[in-house]
Amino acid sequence: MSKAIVCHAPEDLRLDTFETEALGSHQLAVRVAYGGICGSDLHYFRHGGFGTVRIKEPMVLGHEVSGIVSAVGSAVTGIAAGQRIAISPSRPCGQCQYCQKGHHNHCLDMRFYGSAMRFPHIQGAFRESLVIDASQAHKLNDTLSLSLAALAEPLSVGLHAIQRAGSVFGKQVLVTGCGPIGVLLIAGLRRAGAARIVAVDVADAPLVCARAMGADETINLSTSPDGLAPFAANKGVFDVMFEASGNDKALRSGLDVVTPRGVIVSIGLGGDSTLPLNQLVGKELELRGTFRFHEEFAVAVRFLNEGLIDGRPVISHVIDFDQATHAFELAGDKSQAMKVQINFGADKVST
């Protein structure tokens, strides 16, 4: 038997007990170590969903997890019990037209942990033990903590956004919204060779983290409402903008400061937006969406394994499994929390 964090309805989070899943020949049994609370998890907890996506049955939350392999299926090679891993939550079918094109994040039969996009819902990974496909397991170096390894998923989101932007090498880059994905994106931009990174938010704490992750300059728009105005000179300064706040106003403001033929990548999910198309057309701007990731997960794990990205500034709190509701409430308080992680107890060594 295994306990899991289950959302039954808005503000109704419970620790429910599940039968242990049977281990298939190509699967691994894993003791979950750490799980990071994502924005989508918060939407399920607070509102029962987002947009048209709604919880219609109790659903285990969570998709940002690390763990320790406890058992190995008979057909699995190259991994043994005791191996510490980051777990990709993405399980595309590999057969549909989009998987065949290499666009696995658009799989028509995607099974992504903790998602109510399909019914029955895809149950999440916030549980004490989990059976995964061997392909989801990414080995960790002995030097990387399991807590930091659980950042691989949000880092992957940022890396895919960078891939969607095209080359950022030597470019002037604006990042609006400095939550966990925004600041991990900033770290990825540093690795990708961005020449200058300006980060914008409406609170000081996220901007401090943005600096720690590699931003050259930060602007708090709540205390400096005209902080972006100088960047609008001569039709705009920034070659690329990443909108990671989900705020409609932030997206529109980018049109003023992005240079003609610049690229705007929208990451944050904030509902519908109204854009001045005359400005988009007149400056020949490119607006691009970005959704999840696929091959970037392995790259994210490598960056973390090799110390090329240090995620320690991003993790603000680690809360024990039995205090899950408190962890979710804390994660929703952006005045004091960045990435809140849940400790599921598999990792007995201090990280």
Contents of the next structure:
4 protein chains.
Amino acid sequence: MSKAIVCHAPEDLRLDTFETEALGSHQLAVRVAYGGICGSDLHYFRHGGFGTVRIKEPMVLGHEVSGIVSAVGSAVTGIAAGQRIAISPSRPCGQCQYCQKGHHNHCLDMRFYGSAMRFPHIQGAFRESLVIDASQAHKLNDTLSLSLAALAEPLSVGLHAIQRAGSVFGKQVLVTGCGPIGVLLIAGLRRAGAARIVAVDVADAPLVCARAMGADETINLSTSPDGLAPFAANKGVFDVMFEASGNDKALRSGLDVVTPRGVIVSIGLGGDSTLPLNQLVGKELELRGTFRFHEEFAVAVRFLNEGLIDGRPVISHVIDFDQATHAFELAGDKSQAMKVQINFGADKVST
Amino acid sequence: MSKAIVCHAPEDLRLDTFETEALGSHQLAVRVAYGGICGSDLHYFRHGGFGTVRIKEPMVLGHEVSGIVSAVGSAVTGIAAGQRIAISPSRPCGQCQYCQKGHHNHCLDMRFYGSAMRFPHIQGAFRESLVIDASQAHKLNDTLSLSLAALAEPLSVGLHAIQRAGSVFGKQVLVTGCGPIGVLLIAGLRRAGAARIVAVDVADAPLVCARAMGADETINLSTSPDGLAPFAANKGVFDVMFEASGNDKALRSGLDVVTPRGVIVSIGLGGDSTLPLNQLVGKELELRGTFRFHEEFAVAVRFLNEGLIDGRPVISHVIDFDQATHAFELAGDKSQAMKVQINFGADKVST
Amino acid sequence: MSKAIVCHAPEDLRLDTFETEALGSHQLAVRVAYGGICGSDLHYFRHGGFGTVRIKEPMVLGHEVSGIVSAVGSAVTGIAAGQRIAISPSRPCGQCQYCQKGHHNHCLDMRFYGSAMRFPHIQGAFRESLVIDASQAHKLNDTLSLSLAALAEPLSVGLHAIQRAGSVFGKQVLVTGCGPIGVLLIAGLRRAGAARIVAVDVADAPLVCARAMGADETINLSTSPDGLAPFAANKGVFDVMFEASGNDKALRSGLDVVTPRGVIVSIGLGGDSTLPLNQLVGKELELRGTFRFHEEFAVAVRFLNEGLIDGRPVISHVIDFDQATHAFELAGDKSQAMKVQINFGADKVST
Amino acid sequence: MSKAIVCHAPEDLRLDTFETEALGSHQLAVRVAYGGICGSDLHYFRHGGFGTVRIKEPMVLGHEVSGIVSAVGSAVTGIAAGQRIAISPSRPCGQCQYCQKGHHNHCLDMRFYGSAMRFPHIQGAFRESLVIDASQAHKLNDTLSLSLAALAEPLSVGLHAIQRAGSVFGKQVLVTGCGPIGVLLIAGLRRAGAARIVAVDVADAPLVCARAMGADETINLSTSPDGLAPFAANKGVFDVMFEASGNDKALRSGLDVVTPRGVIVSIGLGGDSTLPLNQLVGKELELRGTFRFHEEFAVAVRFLNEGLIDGRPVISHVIDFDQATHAFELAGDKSQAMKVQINFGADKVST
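Let's see the other form, the form predicted in complex with a further copy of the same chain, since the form predicted alone is already up.
Up next: the whole complex, starting with the chain shown before.
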């Protein structure tokens, strides 16, 4: 028996008890250590979903988790009980037309933790214990804490966004929106060799974090007199822009400061957006969506393991499992929270 | 002395007389043969411009022209009087940061015929005689008529749009909007090895032309019961979509039928467009602008010269120079006109 | 019971009799119609293999085949007995690391007809009847003959080589070596929008075929006084070169005439090759291998079905099944043979 | 009057005296601070050239230099006397077909310091004072020493090699050859986000430097029992290989350990190389040359300025100007030297 954080309806989170799942031969049993609260978790908690995606049955939330292996399936080799791991929440089918093209994040039969995109919903990972496929487990170095390891998932989102941009090596880059995804993306950009990273937001606290994660310059658009205007010279100076605020105005402002043939990567899952298409056409800009990740999860764990990316400035709060509702409320308060993690207690026992 | 078609104000076209320009050492004097009326010419004629681009002084229209060389500058080699040519309307500076990157269509000092984007405006090519830089001249084969040669410019726009899409070879392609640019683009797509070309419009006549130019399937969205719905299966079947209608709805409908990681090339210089950004993000689509052309002009002339693209179905009317206003009115009537060309008379004399 | 063309040793072909295979639920039984003799078939026939690949047990040859469906497995839908098809010889596993990246032609468990790369060898398709996976069958239009349909496989090799080159649209292209692969590649290049195709060989007959398939210019290097020298101006004029002769000298000569940053695609599976690496470095050339195909097979069938590529000039001989050894000897005589096909007799009965 | 290091013949270096050049309106006069000895300088010194490139008249050597501005041309703005700078040795014409494509390193009229590729040769930068185009000057931060700044040029070579590889972000990378170019390349790879960098050489000292510059693993191929064999599993594990040793065997060994569709970038300007072409074809590898750099120079200075790349482990010796021959002899002794720099004395005065 183990407990899980279940969303029954907007603002209605409960700690429900579940039967322990059976362990398959290619699977691992895991005690969950830390789980980060993501924007989509927050949307389920506050609004019951986003866009057309709505919770229609109680759903365990969460997909940013680390843990400790407690039991190993009979066919699994190379991993033992006690191993500390980051857990990929993504389970594509491997068979459909998209998996066979290497586009696993577009799998027609995706089972991604804590998602109401399908019905029955795919239950999430905010639970004390979990049975996972062995391929979901990524081993941690001794030097990496389980809390930092739970950043592997949002970091993967950032790394995939960078892949979507093509190469950023030696490029001038703008990031609009410095929430947890934005600042982890900035760390990825620094690691990917961006020559100059300008980060903007409408509050100061996220910009402090952005600098700590590697931004060269930061601008608070709500207080700066010029905003982005100086960057519009000669049709725009940025080779690549990442829109991580979900704000329509941010996207529009980017069209002025991105150079002809430049790339704008849009990360946020917002609603309708009104764009001056003639500007996109006249400057031959490229607006690209980015969605989740696939092979980037392993890279994210490697960067964290080797200390090539340091996620410490991102984690603002760690809250105990039994105060889940408080943790979600905190995560929704941008004035004080960056990434809020829930401690499921696994490492109290054995790490 | 020679005459030119000058737009003084909306619906005010005049045949004004100009001094013959002096011939520079690296230049050619040309008698103009045929000139095709483009959508931007029409916008100047009807509305005095488009978006923020407005005519502020009388401007010679036109940029799709062919002609016959009448005199050769002292430093020019390899071309003689009497040579039949297609004339590129694009004169980038070669020095600015964009020219030095090979992005000449974004030149900071571009002089493109018949454009009010700058002030003083760049005067156009709808005139009886013209002095051009030798580098603007592209020789014609004997087998190619001067009328067909004047399609080189709009064909170049289509070829550049295809380059912007990346490769279309072996791909499933959708074209929305079958005006002159759309159907020349379709001819380019067939030549570029698209495996399947589906063309849509809201009228039948353009679709007949689209088939003649190489479309495999055509759909009249105003009469088809299903429209594009059958193409939305499994997240969409088209690898690439070209939006050449300038219609917001067309762009939106494409988001349903373009496959994940697919590319949408937007050709039209419309105004604001409202897009469901979450769909672009979730499917990781790429929306790319395309604007004019550069090296594609030479390729367009080659394809026409070698008969690899046959433009005959596109030219619906050829009207004499002195009936210019009639020609413009006709060009604006989509129920009967595809490409309307003006005959400037050069080939009455010598071809 | 059905007969097959089996290579027991160099120059030792036999018509052996095999039990009819059982028909699985996702499979089709097929009467084979035509089979083209490929260079690798010839190597097995003449030398027992190539490089380190050697026949170690009797092996049915052949992988370029068309046929007629004679029976349909219980789980197969959308195809009926009597259907005329081209048959893909490629059966990747779909599970390994390369299949999951969309690189199926590098499958770690590939079963490609008539290949001694593995042991036990993968038996080939030169047999009267065959049981195939339903996914290997590609339907033919009524307008396409079964003989032409058997060109789908070598055409796929050419189309994949073009994909490997990146885009050839609007480019200047050189093809060295005009055997069956070379000339089908040329047809693909014309269809893919190459602006200019120069083909070279050391004999006249293949060059005649190259012109028929779409080459703009042909040069017989054994008789031309200048060879490729005129193309070396300004560091070289070709954007892309395809080396399909397997001749070391051809590859070296290409380094002189390919433009800086140009691409050389090498198709032939030759042995060691000595290259002036400093030239490749100084001009920043790219030498890329190409091997077999994957999704290009469907595109090849489509191009043949729609008449977008006409393979008739390529087929020089069609020989009856019972004269297989004669057919192989003929295929090896480059002075008279282009593609030699074997008629397995299926269409005598039902088409 | 100022002195320069002139190569008159193999092993014949002299300090000759030159007239001070006139200062053009768009130029800067510079006192040279430090100059790094490059492999090509060494080839001129030892052998009078490499391949077909031979010294035919006395030539000033050197192209890796930093300095201090001493006078400013009348039309130059934004820079003042006393400014510390890195100097790009590359002066493309800006007009030829390659410059107009953005491929300036292939300029048909390139004037690159200290190169005998043309005659008259382009004189080099190992001199006490120099007149440069203002566009060659790249300003240094106060925190960057003039000695480290002289690494900008070889670092640019490495950064350009990385650009030639496409993206290395998140990739497994092999570097063969850990001379100054190899180790600066490794620093670039770490900055460009390579997930894992394996460096090999045949001596220990360069491998120590490779680790200091960011390699994850190093292998001395002359002493390791297994060499690269463990990396050949499943057709090879490296996504990208950089060949910086100029050794034929290194290139061949790479073909075994680079994954199908992997990229091999060859940096060395060696002579003929014998390759197993069938392996390149069968695995669809890409062998790409890389030559010098263009826009990467500015990026290199930025990375050095910002401390994003630390070149200190690379500089093994700094030798005074008047001991130039000793400096060149030292630079040729791989057992003790990594990068050897010559101190021209500019910073004794003013920094």
